[in-house]
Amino acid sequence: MLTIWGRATSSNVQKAMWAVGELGLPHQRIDAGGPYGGLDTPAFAAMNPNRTVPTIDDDGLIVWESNAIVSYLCTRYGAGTMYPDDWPRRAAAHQWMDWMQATFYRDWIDLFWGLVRSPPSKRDAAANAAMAARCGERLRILDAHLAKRPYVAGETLTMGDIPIGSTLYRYFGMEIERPTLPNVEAYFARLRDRPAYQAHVMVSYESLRATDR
């Protein structure tokens, strides 16, 4: 059976489940990580040497980076489906897998720890709201991308989505100013209909958020 660990705040373990939630595959999925522990013992660094979640057992077969595990769940399970059969569709997918870890991820990811794993007394507005803005700037690119078509690669949901997809939830819930985008804010919408998506991306967070406590 398939093996995951890995909390399920986390969002890099939430691209995994959701990959899995859509494809539908047995599995289960072990606490690991943040308040959790269990990274630092012999037999977690054997199978990942990196010490980070998610990492998959997939009947032997061992995975680890989020983006790697999704690739892998989708072209060995969803083949013709989260994994296109046709050339462009697939050359679409690979390619905003790589835009989001690329481009996006690393204005997202600052702006999250700014503003929600930083302590109110800690945080910096002005840096903040440079963050913001370089975000909304990217999620431009996205939104001109959409406006021909429903989802990343094409008229159905594929793996591309899952990266790009796992972040929205949270941005959209940050107190922050956004652009207009129409076509992103309707690709969410779409999103959240998902049971998958709800399932496992759609969990509260507020367990990260930093105090001054």
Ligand SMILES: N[C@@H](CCC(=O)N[C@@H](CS)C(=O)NCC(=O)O)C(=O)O
The other form holds:
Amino acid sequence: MLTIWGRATSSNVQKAMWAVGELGLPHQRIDAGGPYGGLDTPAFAAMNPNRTVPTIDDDGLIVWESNAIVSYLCTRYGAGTMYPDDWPRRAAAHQWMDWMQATFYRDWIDLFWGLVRSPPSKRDAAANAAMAARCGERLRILDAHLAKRPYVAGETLTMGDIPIGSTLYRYFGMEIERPTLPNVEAYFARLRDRPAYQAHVMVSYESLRATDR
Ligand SMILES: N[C@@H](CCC(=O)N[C@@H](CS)C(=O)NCC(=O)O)C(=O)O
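Next block, the form predicted together with the named molecule, ref. the form predicted alone:
What follows is the whole complex; the chain from before opens it.
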């Protein structure tokens, strides 16, 4: 049995769960992290010494790091679908997963913390605007790519869509300046039609919002 540890409001857990949903894998998810705690126990640390979610146990195989989990699940259970069977599409899927994690994420996570996880009195409007502008510039790169294909690796959804696709739900929900991104917006609309995206990514994160009270 596949077990996933992680709270449903974690964007990294959402990546793993969206992959699980697309692959239709029998599983159980155990709430952990945030208000649920559970990451500081010796048993959890033995599985994942980083004490972070998501962490999975697939019949005794432990994997942590959300992108590695997505890759593991898709390469093992989604050959020919979520893991494309030709090298060019595999390369594209890996490229866009890494682009999200290594390039887009740096500004994105600071913007999310600056806007959502900081109370209004501590927000730095100028810094947030600068980060939003950098995120917008990065997304122009994705927009140009999606002008020629509906998904990052071609005609169908693959693991390459999971990291950046899951981020778009929060990006488009934020009160920030955004450039015109017609192809990214059309892509986001396609993702919103998917039951697994609705179930695991379109999750309220209001409980994460910091207030001054
Ligand atoms: N690079 C790691 C980051 C994992 C991470 O920082 N997860 C956060 C949740 S998004 C966490 O475990 N936070 C502690 C908590 O939720 O209590 C990954 O992609 O899995």
